[in-house]
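Take a look at this single chain, the form predicted alone, given in C-alpha coordinates.
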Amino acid sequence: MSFQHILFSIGDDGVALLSLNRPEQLNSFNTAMHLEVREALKQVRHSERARVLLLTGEGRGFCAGQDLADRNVAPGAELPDLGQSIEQFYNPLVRSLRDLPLPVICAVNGVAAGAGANLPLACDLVLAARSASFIQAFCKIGLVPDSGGTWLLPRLVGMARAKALALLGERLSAEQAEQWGLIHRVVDDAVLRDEALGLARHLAAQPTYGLALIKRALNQSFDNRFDEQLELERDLQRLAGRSEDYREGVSAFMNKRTPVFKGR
(Lines of atoms letter the chains of each structure in order from A and count residues from 1; the text may use other names and numbers.)
(Lines give C-alpha, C1' and ligand atoms only; values in the text may rest on other atoms or scores of the structure.)
Protein backbone atom coordinates (compact mmCIF):
# COMPACT_ATOMS: atom_id res chain seq x y z
CA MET A 1 0.00 0.00 0.00
CA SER A 2 1.10 3.61 -0.51
CA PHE A 3 1.62 5.62 2.64
CA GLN A 4 0.15 9.09 3.17
CA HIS A 5 0.52 9.55 6.94
CA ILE A 6 3.83 7.84 7.67
CA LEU A 7 7.30 7.67 6.14
CA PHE A 8 8.61 4.12 5.90
CA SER A 9 11.72 2.48 4.50
CA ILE A 10 14.01 -0.49 5.09
CA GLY A 11 17.63 0.33 4.33
CA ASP A 12 20.46 -1.87 3.17
CA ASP A 13 21.95 -1.42 6.66
CA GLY A 14 19.04 -3.40 8.12
CA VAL A 15 17.37 -0.37 9.74
CA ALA A 16 13.62 -0.11 9.24
CA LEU A 17 12.66 3.55 9.72
CA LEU A 18 9.04 4.34 10.54
CA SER A 19 8.23 8.01 11.05
CA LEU A 20 4.78 9.30 11.95
CA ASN A 21 4.01 12.02 9.42
CA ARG A 22 1.05 14.19 10.34
CA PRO A 23 3.15 17.09 11.68
CA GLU A 24 0.37 19.68 11.53
CA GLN A 25 -1.66 17.47 13.90
CA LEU A 26 1.39 16.67 16.07
CA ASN A 27 1.31 13.18 14.53
CA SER A 28 -1.91 12.29 16.33
CA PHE A 29 -3.54 9.05 15.23
CA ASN A 30 -6.53 8.79 12.99
CA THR A 31 -7.84 5.57 11.48
CA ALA A 32 -5.83 5.96 8.28
CA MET A 33 -2.54 6.37 10.13
CA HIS A 34 -3.29 3.36 12.33
CA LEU A 35 -3.77 1.21 9.23
CA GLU A 36 -0.56 2.46 7.64
CA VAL A 37 1.49 1.83 10.78
CA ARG A 38 -0.02 -1.64 11.03
CA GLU A 39 0.99 -2.43 7.45
CA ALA A 40 4.52 -1.09 7.99
CA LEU A 41 5.01 -3.21 11.12
CA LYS A 42 3.73 -6.24 9.20
CA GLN A 43 6.34 -5.59 6.51
CA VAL A 44 9.08 -5.27 9.14
CA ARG A 45 8.07 -8.56 10.74
CA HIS A 46 8.19 -10.44 7.45
CA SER A 47 11.21 -8.72 5.94
CA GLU A 48 14.46 -10.64 5.52
CA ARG A 49 16.40 -7.35 5.50
CA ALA A 50 15.02 -5.63 8.60
CA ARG A 51 17.26 -6.13 11.64
CA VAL A 52 16.06 -3.25 13.84
CA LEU A 53 13.12 -0.83 13.87
CA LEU A 54 13.48 2.90 14.54
CA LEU A 55 10.21 4.70 15.37
CA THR A 56 10.06 8.50 15.42
CA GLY A 57 7.93 11.45 14.35
CA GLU A 58 8.15 14.29 11.85
CA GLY A 59 7.93 17.95 12.80
CA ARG A 60 7.90 19.46 16.27
CA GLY A 61 6.12 16.63 18.08
CA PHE A 62 6.48 12.88 18.40
CA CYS A 63 2.81 12.00 18.84
CA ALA A 64 -0.14 13.69 20.55
CA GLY A 65 -2.07 10.43 20.88
CA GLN A 66 -5.54 10.18 19.41
CA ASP A 67 -6.74 12.83 16.95
CA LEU A 68 -9.84 14.01 18.80
CA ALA A 69 -11.18 15.55 15.59
CA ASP A 70 -11.47 12.02 14.24
CA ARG A 71 -14.31 11.35 16.70
CA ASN A 72 -17.72 12.99 16.94
CA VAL A 73 -18.64 13.79 20.54
CA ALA A 74 -20.91 16.75 19.76
CA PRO A 75 -24.11 17.07 21.81
CA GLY A 76 -26.73 14.69 20.46
CA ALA A 77 -24.24 12.50 18.62
CA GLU A 78 -24.04 8.80 19.41
CA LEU A 79 -21.33 8.29 22.01
CA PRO A 80 -18.27 6.52 20.64
CA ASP A 81 -17.18 3.09 21.85
CA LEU A 82 -13.62 3.89 22.90
CA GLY A 83 -13.10 0.32 24.05
CA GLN A 84 -13.64 -0.84 20.48
CA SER A 85 -11.11 1.72 19.25
CA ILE A 86 -8.54 0.43 21.74
CA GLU A 87 -9.26 -3.20 20.90
CA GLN A 88 -9.09 -2.58 17.17
CA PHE A 89 -6.10 -0.23 16.98
CA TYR A 90 -4.12 0.69 20.10
CA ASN A 91 -3.82 -2.73 21.73
CA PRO A 92 -2.62 -4.43 18.52
CA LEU A 93 -0.15 -1.57 18.01
CA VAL A 94 1.55 -1.83 21.39
CA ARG A 95 1.52 -5.64 21.19
CA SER A 96 3.21 -5.46 17.80
CA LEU A 97 5.95 -3.16 19.09
CA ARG A 98 6.53 -5.17 22.23
CA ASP A 99 6.47 -8.58 20.51
CA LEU A 100 8.42 -7.66 17.37
CA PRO A 101 11.29 -10.22 17.22
CA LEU A 102 13.98 -7.58 16.76
CA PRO A 103 15.15 -4.50 18.69
CA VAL A 104 12.83 -1.49 18.58
CA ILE A 105 14.25 2.00 19.17
CA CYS A 106 12.03 5.02 19.69
CA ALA A 107 13.35 8.55 19.12
CA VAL A 108 10.99 11.00 20.84
CA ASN A 109 11.53 14.28 19.00
CA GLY A 110 9.02 16.48 20.81
CA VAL A 111 5.85 16.29 22.86
CA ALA A 112 4.54 12.79 23.52
CA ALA A 113 1.03 12.95 24.96
CA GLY A 114 -1.76 10.51 25.69
CA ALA A 115 -1.23 7.28 23.79
CA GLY A 116 1.79 8.98 22.24
CA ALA A 117 3.44 9.03 25.68
CA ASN A 118 2.93 5.30 26.13
CA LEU A 119 3.94 4.01 22.70
CA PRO A 120 7.64 4.66 23.44
CA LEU A 121 7.33 2.61 26.63
CA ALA A 122 6.42 -0.45 24.55
CA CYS A 123 9.72 -0.08 22.67
CA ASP A 124 13.06 -1.47 23.81
CA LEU A 125 15.29 1.62 23.86
CA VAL A 126 13.98 5.18 24.03
CA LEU A 127 16.03 8.25 23.16
CA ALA A 128 14.46 11.66 23.65
CA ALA A 129 15.37 15.13 22.49
CA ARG A 130 16.19 17.48 25.33
CA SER A 131 13.10 19.54 24.46
CA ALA A 132 10.80 16.49 24.47
CA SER A 133 8.21 15.87 27.15
CA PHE A 134 5.79 13.16 28.22
CA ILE A 135 2.22 13.92 29.28
CA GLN A 136 -0.37 11.41 30.50
CA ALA A 137 -3.11 13.69 29.22
CA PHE A 138 -6.00 11.23 29.62
CA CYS A 139 -7.15 12.62 32.98
CA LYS A 140 -7.68 16.04 31.44
CA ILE A 141 -10.59 14.75 29.34
CA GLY A 142 -11.95 12.14 31.73
CA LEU A 143 -10.22 9.07 30.28
CA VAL A 144 -7.98 6.27 31.52
CA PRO A 145 -4.36 5.82 30.36
CA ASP A 146 -4.27 3.21 27.60
CA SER A 147 -1.74 1.75 25.16
CA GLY A 148 -0.24 -0.18 28.05
CA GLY A 149 0.28 2.86 30.25
CA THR A 150 -1.32 1.50 33.42
CA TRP A 151 0.87 -1.63 33.16
CA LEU A 152 4.15 -0.11 32.02
CA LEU A 153 4.30 3.08 34.08
CA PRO A 154 4.25 1.47 37.57
CA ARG A 155 6.90 -1.03 36.49
CA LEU A 156 9.19 1.65 35.12
CA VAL A 157 8.85 4.48 37.64
CA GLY A 158 7.05 2.93 40.63
CA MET A 159 3.42 3.20 41.71
CA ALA A 160 3.66 6.58 43.47
CA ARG A 161 5.12 8.33 40.44
CA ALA A 162 2.83 6.45 38.06
CA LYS A 163 -0.24 7.65 39.95
CA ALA A 164 1.04 11.22 40.03
CA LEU A 165 1.63 11.19 36.28
CA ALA A 166 -1.76 9.61 35.53
CA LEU A 167 -3.90 11.59 38.00
CA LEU A 168 -2.31 15.01 37.54
CA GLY A 169 -1.45 14.86 33.85
CA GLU A 170 1.53 17.13 34.38
CA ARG A 171 4.31 17.54 31.83
CA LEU A 172 7.34 15.31 32.50
CA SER A 173 10.51 16.67 30.93
CA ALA A 174 12.82 14.37 28.99
CA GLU A 175 15.58 14.90 31.55
CA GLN A 176 13.26 13.98 34.43
CA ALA A 177 12.04 10.95 32.47
CA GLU A 178 15.65 9.81 32.14
CA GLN A 179 16.31 10.32 35.86
CA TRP A 180 13.20 8.32 36.75
CA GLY A 181 14.16 5.44 34.48
CA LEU A 182 11.26 5.97 32.09
CA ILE A 183 13.57 6.29 29.08
CA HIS A 184 17.12 5.28 28.18
CA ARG A 185 18.82 8.56 27.30
CA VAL A 186 18.36 12.27 26.56
CA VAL A 187 20.31 13.86 23.71
CA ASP A 188 20.47 17.34 22.23
CA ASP A 189 17.69 18.08 19.75
CA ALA A 190 20.03 18.66 16.84
CA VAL A 191 21.60 15.20 17.06
CA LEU A 192 18.58 13.07 18.03
CA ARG A 193 18.03 11.51 14.60
CA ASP A 194 21.76 10.87 14.08
CA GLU A 195 22.15 9.35 17.55
CA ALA A 196 19.11 7.12 17.04
CA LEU A 197 20.27 6.00 13.59
CA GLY A 198 23.75 5.28 14.94
CA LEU A 199 22.30 3.14 17.71
CA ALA A 200 20.00 1.38 15.22
CA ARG A 201 22.89 0.60 12.87
CA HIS A 202 24.96 -0.72 15.77
CA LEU A 203 22.17 -3.08 16.82
CA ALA A 204 21.53 -4.13 13.21
CA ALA A 205 25.11 -5.42 13.05
CA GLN A 206 24.72 -7.48 16.22
CA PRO A 207 23.35 -11.05 16.61
CA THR A 208 19.75 -9.91 16.39
CA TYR A 209 18.31 -13.41 16.79
CA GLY A 210 19.86 -13.50 20.25
CA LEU A 211 18.76 -9.93 20.94
CA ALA A 212 15.17 -10.94 20.17
CA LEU A 213 15.47 -13.77 22.70
CA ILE A 214 16.85 -11.34 25.31
CA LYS A 215 13.89 -9.05 24.68
CA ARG A 216 11.49 -11.96 25.06
CA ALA A 217 13.09 -13.12 28.31
CA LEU A 218 13.03 -9.67 29.91
CA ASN A 219 9.44 -9.00 28.85
CA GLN A 220 8.21 -12.30 30.27
CA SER A 221 10.10 -11.80 33.55
CA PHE A 222 7.37 -9.44 34.77
CA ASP A 223 4.87 -12.30 34.88
CA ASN A 224 7.04 -15.29 35.80
CA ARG A 225 7.99 -16.66 39.15
CA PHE A 226 11.75 -17.05 39.68
CA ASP A 227 11.76 -20.76 38.91
CA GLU A 228 9.66 -20.18 35.79
CA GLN A 229 12.15 -17.55 34.63
CA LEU A 230 15.06 -19.94 35.16
CA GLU A 231 13.29 -22.48 32.98
CA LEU A 232 12.62 -19.85 30.33
CA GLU A 233 16.31 -18.88 30.34
CA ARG A 234 17.19 -22.54 29.82
CA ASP A 235 14.80 -22.89 26.90
CA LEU A 236 15.85 -19.66 25.21
CA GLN A 237 19.54 -20.40 25.69
CA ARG A 238 18.98 -23.73 23.98
CA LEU A 239 17.55 -21.89 20.98
CA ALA A 240 20.35 -19.33 21.01
CA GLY A 241 23.02 -22.01 21.18
CA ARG A 242 21.68 -23.60 18.00
CA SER A 243 21.71 -20.37 16.01
CA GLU A 244 24.04 -19.47 13.19
CA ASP A 245 24.86 -16.22 14.96
CA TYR A 246 26.18 -18.04 18.02
CA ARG A 247 28.41 -20.21 15.82
CA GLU A 248 29.65 -17.14 13.96
CA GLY A 249 30.29 -15.23 17.19
CA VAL A 250 32.41 -18.01 18.68
CA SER A 251 34.28 -18.54 15.41
CA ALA A 252 35.05 -14.83 15.08
CA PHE A 253 36.24 -14.65 18.69
CA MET A 254 38.51 -17.68 18.33
CA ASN A 255 39.97 -16.41 15.04
CA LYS A 256 40.29 -12.80 16.21
CA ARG A 257 38.14 -11.37 13.42
CA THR A 258 35.05 -9.19 13.24
CA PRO A 259 31.88 -11.32 13.25
CA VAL A 260 29.33 -11.07 10.46
CA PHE A 261 25.94 -11.81 11.99
CA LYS A 262 22.88 -12.64 9.92
CA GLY A 263 20.13 -12.62 12.53
CA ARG A 264 19.46 -16.34 12.47
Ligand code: LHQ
The other form holds:
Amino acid sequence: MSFQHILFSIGDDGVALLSLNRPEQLNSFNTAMHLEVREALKQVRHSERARVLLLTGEGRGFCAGQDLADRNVAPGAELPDLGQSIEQFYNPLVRSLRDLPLPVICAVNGVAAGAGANLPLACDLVLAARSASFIQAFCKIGLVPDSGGTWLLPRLVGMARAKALALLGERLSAEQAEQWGLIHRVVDDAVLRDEALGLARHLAAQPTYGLALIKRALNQSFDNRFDEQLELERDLQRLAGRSEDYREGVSAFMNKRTPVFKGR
Ligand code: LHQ
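For comparison with the form predicted alone, would you give the structure of this protein in the form predicted in complex with the named molecule?
Below, the chain from earlier opens the complete complex, with every other chain and molecule after it.
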Protein backbone atom coordinates (compact mmCIF):
# COMPACT_ATOMS: atom_id res chain seq x y z
CA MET A 1 0.00 0.00 0.00
CA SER A 2 1.43 3.41 -0.89
CA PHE A 3 0.67 6.27 1.45
CA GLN A 4 -0.71 9.69 0.48
CA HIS A 5 -1.75 11.15 3.83
CA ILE A 6 1.05 9.94 6.07
CA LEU A 7 4.83 9.59 5.87
CA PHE A 8 5.93 6.20 7.09
CA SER A 9 9.24 4.38 7.34
CA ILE A 10 10.97 1.76 9.45
CA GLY A 11 14.67 2.49 9.76
CA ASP A 12 17.58 0.11 10.30
CA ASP A 13 17.93 1.77 13.72
CA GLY A 14 14.63 0.13 14.73
CA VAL A 15 12.66 3.39 14.71
CA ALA A 16 9.31 3.35 12.93
CA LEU A 17 8.39 6.93 12.03
CA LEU A 18 4.75 7.76 11.32
CA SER A 19 4.04 11.37 10.48
CA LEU A 20 0.52 12.63 9.76
CA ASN A 21 0.69 14.48 6.48
CA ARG A 22 -2.34 16.62 5.68
CA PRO A 23 -0.76 19.89 6.78
CA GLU A 24 -3.29 22.17 5.04
CA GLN A 25 -6.03 20.65 7.21
CA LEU A 26 -3.76 20.60 10.28
CA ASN A 27 -3.49 16.82 9.85
CA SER A 28 -7.14 16.26 10.71
CA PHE A 29 -8.38 12.73 10.09
CA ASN A 30 -10.40 11.76 7.05
CA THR A 31 -11.22 8.15 6.25
CA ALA A 32 -8.26 7.76 3.91
CA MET A 33 -5.79 8.91 6.57
CA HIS A 34 -7.39 6.61 9.14
CA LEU A 35 -6.93 3.64 6.78
CA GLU A 36 -3.31 4.53 6.11
CA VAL A 37 -2.49 4.95 9.81
CA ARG A 38 -4.16 1.62 10.50
CA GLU A 39 -2.09 -0.11 7.81
CA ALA A 40 1.14 1.50 9.07
CA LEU A 41 0.44 0.40 12.65
CA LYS A 42 -0.23 -3.11 11.39
CA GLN A 43 3.14 -3.11 9.63
CA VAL A 44 4.87 -1.86 12.79
CA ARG A 45 3.25 -4.60 14.85
CA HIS A 46 4.36 -7.32 12.46
CA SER A 47 7.78 -5.93 11.65
CA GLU A 48 10.90 -7.76 12.78
CA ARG A 49 12.84 -4.50 12.64
CA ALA A 50 10.57 -1.99 14.44
CA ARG A 51 11.51 -1.56 18.10
CA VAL A 52 9.99 1.89 18.80
CA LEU A 53 7.25 3.95 17.16
CA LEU A 54 7.54 7.72 16.80
CA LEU A 55 4.28 9.49 15.96
CA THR A 56 4.32 13.12 14.84
CA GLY A 57 2.81 15.50 12.27
CA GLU A 58 3.95 17.54 9.27
CA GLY A 59 3.51 21.30 9.06
CA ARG A 60 2.43 23.68 11.81
CA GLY A 61 -0.13 21.42 13.46
CA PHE A 62 0.04 17.99 15.07
CA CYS A 63 -3.59 16.96 14.47
CA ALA A 64 -6.92 18.85 14.58
CA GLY A 65 -8.99 15.70 15.22
CA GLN A 66 -11.72 14.69 12.85
CA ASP A 67 -11.78 16.48 9.47
CA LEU A 68 -14.95 18.49 9.98
CA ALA A 69 -15.36 19.05 6.26
CA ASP A 70 -16.27 15.35 6.12
CA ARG A 71 -18.86 15.88 8.84
CA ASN A 72 -20.72 18.96 7.70
CA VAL A 73 -24.39 18.02 7.76
CA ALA A 74 -26.53 19.76 5.13
CA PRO A 75 -29.90 21.05 6.39
CA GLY A 76 -32.49 18.28 6.09
CA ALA A 77 -29.89 15.57 5.51
CA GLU A 78 -29.90 12.42 7.61
CA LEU A 79 -27.86 12.86 10.79
CA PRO A 80 -24.68 10.79 10.84
CA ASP A 81 -23.99 8.08 13.40
CA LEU A 82 -20.82 9.39 15.02
CA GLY A 83 -20.74 6.33 17.28
CA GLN A 84 -20.06 4.27 14.20
CA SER A 85 -17.11 6.46 13.26
CA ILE A 86 -15.72 6.05 16.78
CA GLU A 87 -16.28 2.30 16.69
CA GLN A 88 -14.78 1.89 13.25
CA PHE A 89 -11.80 4.24 13.44
CA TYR A 90 -10.96 6.13 16.64
CA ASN A 91 -11.36 3.35 19.18
CA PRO A 92 -9.27 0.83 17.22
CA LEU A 93 -6.62 3.52 16.66
CA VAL A 94 -6.32 4.38 20.35
CA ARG A 95 -6.37 0.72 21.34
CA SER A 96 -3.64 -0.16 18.91
CA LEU A 97 -1.37 2.67 20.12
CA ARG A 98 -1.89 1.69 23.72
CA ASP A 99 -1.54 -2.03 23.14
CA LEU A 100 1.36 -1.88 20.69
CA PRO A 101 4.07 -4.06 22.24
CA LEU A 102 6.68 -1.34 21.69
CA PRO A 103 7.34 2.01 23.32
CA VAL A 104 5.39 4.72 21.47
CA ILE A 105 6.78 8.25 21.49
CA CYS A 106 4.60 11.13 20.37
CA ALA A 107 6.22 14.38 19.24
CA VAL A 108 3.48 17.01 19.30
CA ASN A 109 4.79 19.54 16.80
CA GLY A 110 1.92 22.06 16.95
CA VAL A 111 -1.71 22.43 17.85
CA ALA A 112 -3.44 19.21 18.96
CA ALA A 113 -7.23 19.53 19.02
CA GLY A 114 -10.21 17.21 19.48
CA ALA A 115 -9.22 13.58 18.93
CA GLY A 116 -5.80 14.98 18.00
CA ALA A 117 -5.35 16.17 21.60
CA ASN A 118 -6.15 12.74 22.99
CA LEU A 119 -4.08 10.52 20.70
CA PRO A 120 -0.83 11.66 22.36
CA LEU A 121 -2.27 10.67 25.73
CA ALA A 122 -2.57 7.07 24.53
CA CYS A 123 1.16 7.08 23.71
CA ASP A 124 3.90 6.26 26.21
CA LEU A 125 6.20 9.28 26.14
CA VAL A 126 4.97 12.64 24.88
CA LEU A 127 7.31 15.44 23.89
CA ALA A 128 5.84 18.71 22.70
CA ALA A 129 7.21 21.74 20.90
CA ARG A 130 7.10 24.89 23.05
CA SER A 131 4.61 26.42 20.60
CA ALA A 132 2.31 23.38 20.69
CA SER A 133 -1.00 23.39 22.52
CA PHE A 134 -3.76 21.00 23.50
CA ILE A 135 -7.46 21.80 22.99
CA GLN A 136 -10.35 19.57 24.05
CA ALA A 137 -12.35 21.17 21.25
CA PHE A 138 -15.26 18.73 21.38
CA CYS A 139 -17.43 20.83 23.71
CA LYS A 140 -17.37 23.73 21.24
CA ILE A 141 -19.26 21.69 18.64
CA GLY A 142 -21.58 19.86 20.99
CA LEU A 143 -19.54 16.65 21.24
CA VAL A 144 -18.01 14.54 23.98
CA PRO A 145 -14.24 14.01 24.30
CA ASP A 146 -13.40 10.72 22.61
CA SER A 147 -10.31 8.68 21.76
CA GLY A 148 -10.01 7.77 25.41
CA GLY A 149 -9.97 11.38 26.64
CA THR A 150 -12.55 10.98 29.39
CA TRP A 151 -10.56 8.03 30.77
CA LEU A 152 -7.03 9.30 30.27
CA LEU A 153 -7.42 12.97 31.22
CA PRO A 154 -8.58 12.52 34.84
CA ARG A 155 -5.92 9.87 35.41
CA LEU A 156 -3.20 12.17 34.13
CA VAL A 157 -4.20 15.56 35.53
CA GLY A 158 -6.92 14.86 38.12
CA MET A 159 -10.69 15.35 37.83
CA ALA A 160 -10.80 19.11 38.47
CA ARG A 161 -8.43 19.92 35.63
CA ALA A 162 -9.92 17.25 33.36
CA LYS A 163 -13.38 18.79 33.77
CA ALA A 164 -12.08 22.30 33.15
CA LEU A 165 -10.29 21.18 29.98
CA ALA A 166 -13.26 19.19 28.68
CA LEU A 167 -16.03 21.67 29.57
CA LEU A 168 -14.25 24.88 28.62
CA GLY A 169 -12.29 23.69 25.59
CA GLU A 170 -9.62 26.28 26.24
CA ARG A 171 -6.15 26.09 24.76
CA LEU A 172 -3.63 24.50 27.14
CA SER A 173 -0.05 25.50 26.38
CA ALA A 174 2.63 22.83 26.09
CA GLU A 175 4.39 24.26 29.13
CA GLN A 176 1.25 24.11 31.25
CA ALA A 177 0.62 20.58 29.95
CA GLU A 178 4.07 19.59 31.17
CA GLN A 179 3.52 21.25 34.55
CA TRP A 180 0.21 19.43 34.94
CA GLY A 181 1.74 16.05 34.11
CA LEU A 182 -0.27 15.66 30.91
CA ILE A 183 2.91 15.18 28.89
CA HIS A 184 6.50 14.22 29.61
CA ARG A 185 8.54 17.17 28.33
CA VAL A 186 8.50 20.44 26.39
CA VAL A 187 11.38 21.25 24.08
CA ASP A 188 12.18 24.14 21.77
CA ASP A 189 10.42 23.91 18.42
CA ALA A 190 13.67 23.78 16.45
CA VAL A 191 14.89 20.66 18.23
CA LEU A 192 11.66 18.69 18.69
CA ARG A 193 12.20 16.24 15.83
CA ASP A 194 15.85 15.63 16.74
CA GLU A 195 15.09 15.22 20.44
CA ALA A 196 12.27 12.79 19.69
CA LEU A 197 14.39 10.82 17.22
CA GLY A 198 17.26 10.74 19.72
CA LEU A 199 14.93 9.37 22.37
CA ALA A 200 13.48 6.85 19.92
CA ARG A 201 16.93 5.62 18.87
CA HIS A 202 18.00 5.35 22.50
CA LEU A 203 14.94 3.26 23.35
CA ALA A 204 15.28 1.14 20.20
CA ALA A 205 18.68 -0.06 21.45
CA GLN A 206 17.27 -1.02 24.86
CA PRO A 207 15.61 -4.34 25.83
CA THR A 208 12.38 -3.36 24.11
CA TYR A 209 10.58 -6.61 24.93
CA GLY A 210 11.02 -5.71 28.59
CA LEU A 211 9.96 -2.12 27.89
CA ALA A 212 6.76 -3.41 26.31
CA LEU A 213 6.06 -5.42 29.47
CA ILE A 214 6.68 -2.33 31.63
CA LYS A 215 4.20 -0.44 29.49
CA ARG A 216 1.64 -3.22 29.97
CA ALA A 217 2.07 -3.20 33.74
CA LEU A 218 1.74 0.57 34.07
CA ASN A 219 -1.22 0.73 31.68
CA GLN A 220 -3.12 -1.63 33.96
CA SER A 221 -2.08 -0.18 37.28
CA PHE A 222 -4.98 2.24 37.85
CA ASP A 223 -7.51 -0.52 37.22
CA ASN A 224 -6.02 -3.20 39.42
CA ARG A 225 -6.16 -3.62 43.13
CA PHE A 226 -2.73 -3.78 44.78
CA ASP A 227 -2.77 -7.57 45.01
CA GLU A 228 -3.80 -7.91 41.39
CA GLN A 229 -0.96 -5.66 40.35
CA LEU A 230 1.53 -7.73 42.36
CA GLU A 231 0.29 -10.80 40.53
CA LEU A 232 0.59 -9.05 37.19
CA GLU A 233 4.17 -8.03 38.04
CA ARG A 234 4.95 -11.66 38.86
CA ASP A 235 3.53 -12.86 35.54
CA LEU A 236 5.30 -10.21 33.50
CA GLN A 237 8.59 -10.77 35.31
CA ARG A 238 8.28 -14.44 34.47
CA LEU A 239 8.02 -13.53 30.79
CA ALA A 240 10.85 -10.98 31.04
CA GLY A 241 13.10 -13.48 32.79
CA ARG A 242 12.79 -15.86 29.84
CA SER A 243 13.92 -13.26 27.31
CA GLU A 244 17.24 -13.27 25.49
CA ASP A 245 17.65 -9.63 26.46
CA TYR A 246 17.57 -10.45 30.16
CA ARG A 247 20.31 -13.03 29.70
CA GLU A 248 22.31 -10.55 27.64
CA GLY A 249 21.81 -7.74 30.19
CA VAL A 250 23.06 -9.84 33.10
CA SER A 251 25.94 -11.31 31.11
CA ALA A 252 27.06 -7.86 29.92
CA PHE A 253 26.85 -6.51 33.48
CA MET A 254 28.90 -9.39 34.89
CA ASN A 255 31.49 -9.09 32.13
CA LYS A 256 31.63 -5.29 32.31
CA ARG A 257 30.77 -4.88 28.63
CA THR A 258 28.06 -2.97 26.76
CA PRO A 259 24.99 -5.13 26.19
CA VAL A 260 23.60 -5.73 22.70
CA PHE A 261 19.85 -6.13 23.00
CA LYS A 262 17.61 -7.68 20.37
CA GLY A 263 14.15 -6.88 21.66
CA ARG A 264 13.23 -10.49 22.41
C1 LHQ B 1 -9.59 21.86 9.62
C2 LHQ B 1 -9.76 21.30 10.91
C3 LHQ B 1 -10.60 20.20 11.06
C4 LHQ B 1 -11.01 20.30 8.78
C5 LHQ B 1 -8.43 22.96 11.07
N6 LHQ B 1 -11.21 19.75 9.96
N7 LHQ B 1 -10.23 21.36 8.56
C8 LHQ B 1 -14.84 11.88 16.09
C9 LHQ B 1 -15.83 11.15 15.39
C10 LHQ B 1 -16.65 11.71 14.44
C11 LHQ B 1 -16.93 12.95 14.25
C12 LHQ B 1 -16.52 14.05 14.96
O13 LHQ B 1 -15.36 14.10 15.69
C14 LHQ B 1 -14.66 13.18 16.24
C15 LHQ B 1 -13.54 13.61 17.04
C16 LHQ B 1 -13.07 15.02 16.93
O17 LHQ B 1 -11.92 15.18 16.73
S18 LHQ B 1 -14.17 16.29 17.14
C19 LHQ B 1 -13.16 17.72 17.13
C20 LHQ B 1 -12.76 18.13 15.75
N21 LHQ B 1 -11.80 19.19 15.76
C22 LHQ B 1 -12.07 20.45 16.09
O23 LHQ B 1 -13.14 20.82 16.45
C24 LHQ B 1 -10.94 21.44 15.90
C25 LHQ B 1 -11.24 22.38 14.76
N26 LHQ B 1 -10.12 23.28 14.51
C27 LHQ B 1 -9.88 24.36 15.26
O28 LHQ B 1 -10.53 24.65 16.22
C29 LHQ B 1 -8.73 25.22 14.84
O30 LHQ B 1 -8.45 24.95 13.49
C31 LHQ B 1 -7.46 24.99 15.68
C32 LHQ B 1 -7.70 25.55 17.08
C33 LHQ B 1 -7.09 23.52 15.74
C34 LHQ B 1 -6.28 25.75 15.03
O35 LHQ B 1 -6.65 27.11 14.84
P36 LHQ B 1 -5.75 28.04 13.90
O37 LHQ B 1 -4.33 27.85 14.25
O38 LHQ B 1 -6.35 29.40 13.99
O39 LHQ B 1 -5.92 27.44 12.41
P40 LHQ B 1 -7.19 27.53 11.46
O41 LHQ B 1 -8.44 27.35 12.23
O42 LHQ B 1 -7.07 28.73 10.59
O43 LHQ B 1 -6.99 26.20 10.59
C44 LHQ B 1 -6.05 26.14 9.50
C45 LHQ B 1 -6.71 25.36 8.38
O46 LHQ B 1 -6.95 24.04 8.83
C47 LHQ B 1 -8.07 25.96 8.01
O48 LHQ B 1 -8.27 25.77 6.63
P49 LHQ B 1 -8.13 27.02 5.60
O50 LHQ B 1 -8.47 26.41 4.27
O51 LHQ B 1 -9.07 28.07 6.08
O52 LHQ B 1 -6.68 27.44 5.71
C53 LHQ B 1 -9.03 25.08 8.77
O54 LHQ B 1 -10.30 25.02 8.18
C55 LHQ B 1 -8.33 23.73 8.68
N56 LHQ B 1 -8.75 22.88 9.78
N57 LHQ B 1 -9.02 22.03 11.78
N58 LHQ B 1 -10.79 19.59 12.24
